[in-house]
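A single chain, nothing else alongside it, follows as structure tokens in the form predicted alone.
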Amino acid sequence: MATDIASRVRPSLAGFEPYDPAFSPCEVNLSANENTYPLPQDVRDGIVQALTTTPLNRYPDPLANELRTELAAWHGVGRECVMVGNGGDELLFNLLFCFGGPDRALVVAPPCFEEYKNFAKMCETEVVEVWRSEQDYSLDADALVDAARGASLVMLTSPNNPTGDLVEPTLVRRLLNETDALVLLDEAYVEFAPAGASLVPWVKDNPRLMILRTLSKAFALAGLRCGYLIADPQVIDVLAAIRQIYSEDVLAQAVALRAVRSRTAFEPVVRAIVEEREELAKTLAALPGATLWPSSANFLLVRIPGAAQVRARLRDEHSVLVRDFSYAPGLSDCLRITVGTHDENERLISALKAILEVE
């Protein structure tokens, strides 16, 4: 007799699918935010040695304290204010599994990371849209600082993904003084933003924000799965308690380790990503019919006509891959470009203009 397997799971988690970010084999893939360039060859050496002297035979630290050691003297804080996770993912859903559930509520300002939504749901928490500008994907200040009068988390990106915007510190500190809701910013973006855009050094005076970073991006280490929360001791002692034991291997941890300590020769690649995003935007903008938002992430959010067509033709036709969001609301014909080498943009212009005829 058959048994209906759908039918026991759990009411919260019907209708979830496998994650599934539409990849193809493809030769010049810029549709997930990677940074394509290659690691920096010390570090890739260091990485080497680290990974070759690392025994396999024990258990890594269950809080990865010499890691958290490191990332705390980066950015100024004690190691109590750490937390390092598999990826920002999984901080992320342990931050609603221990402040979300029934009649509690998550607010989200979309178009942004799907993933907080998800999250939620899987949590049994409320999500709380307050939906940013149809015209330049702005933030609604009055309406977030509403919203969040009634919430128990409010996760905001900076800079946003798929927008490429940052949050106006103006209307963190209006969350923080009006509000009583744990403030989350995740900043998984921002070492391509200008200088002094990471609010980490607001941790300290304000015990309801957190600020989420990655090694995935900057740090070119996304297969690595390696993100960390700076946040009160408090948020971290919470999460240091319900969190999957090991969590992070042995491996992640010295190469994570490794690349932070080394994070200096990470500055000219990070430099060259960002005058690279300002030449391809100009190129972008001026293609027939196209709209560009001001980026300060490592892409750009392109509007151009047919996007869905467009994007199909660059991955059968040139072999390009880039993120097609014209299926997501507010998003309609967009396309989010990753910004990568200079041969990759090359490759990717040229093969844009063949698609939309343009000399």
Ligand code: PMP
Contents of the next structure:
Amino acid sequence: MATDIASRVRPSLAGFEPYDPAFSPCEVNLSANENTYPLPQDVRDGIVQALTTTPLNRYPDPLANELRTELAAWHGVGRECVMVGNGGDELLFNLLFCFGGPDRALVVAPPCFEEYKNFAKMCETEVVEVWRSEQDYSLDADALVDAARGASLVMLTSPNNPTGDLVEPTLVRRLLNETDALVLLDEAYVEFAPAGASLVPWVKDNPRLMILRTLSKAFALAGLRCGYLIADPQVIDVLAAIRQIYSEDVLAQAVALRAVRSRTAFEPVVRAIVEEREELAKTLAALPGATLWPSSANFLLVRIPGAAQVRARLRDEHSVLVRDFSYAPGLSDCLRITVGTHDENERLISALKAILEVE
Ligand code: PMP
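Write the structure block of the form predicted together with this ligand for the protein whose form predicted alone appears above.
The complete assembly is shown below, putting the previous chain first.
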């Protein structure tokens, strides 16, 4: 008799599908908001050295203390305010594992990063969705504050993926003052926003505010899997107690430490991406029928008639991969395009112009 494994899965986990990054091998991949620029040479040399000198026979330091210390010094907080994770994703999951659960709710503001909702469901947490405006994707501050009054956790993204906008600090202030929820501000892309956009400095006076950051974007280390949370030491202590003890491996810790120590070397790369973003935004906005939203991140959201076909033709005829969101609620005919190098962006533009028959 056949054994039906699916029926034995814990009910809250039934029906989940493996994550599909919608990846097809292409010469130009602008689909996953990675940093496509080469690593600065000094950083590359430091990383090679770290990889060749780090012993693999010993277990990692569970809390990655050397890396925590470096991150803490950078952000002007104590080490006890920093937790490192196997990508931001692990920290997001652990936050829901800790602070979610039956009879608790997470408030999100879609369209936003889908994993918040997935992790909440896995952790049996109700998800309350406060949708952004269909016209300009602005947040509904009053509705968010109302929803947060009954919730354990709020997750907002600044800049938001995929809409590119920053969360107004006044909204975060209201959530902290007018509700009792924990507030996670996901700043995965904040290095690409104007200086001063990060709310990390607020953490020390606001024990319910938590900031998520990652080395996957500005630091061009998406493959390494290293993210970190800046929060009140009480939050960090809880996360320290429930985490997978060795989730951050020795190589990831050593490489991340080199990269964070060399953080100023990434500044020219980030500046170049921001300049390219503004150029690309102008060109995309001028395409026939296109609507473009301003972005403070390393990607742009654009609405183009027939987006799904445009994306397929970019991939199949021009070997350029972008992300199609036209299937997603609130994002009809939207493509999300990572800002690449100058050459990659040129290639994207000429491919788009060929498809849309623009001179
Ligand atoms: N938050 C947002 C908004 C993201 O877009 C991503 C990655 N795409 C993450 C968090 C997680 O990034 P990572 O796990 O690579 O650190």
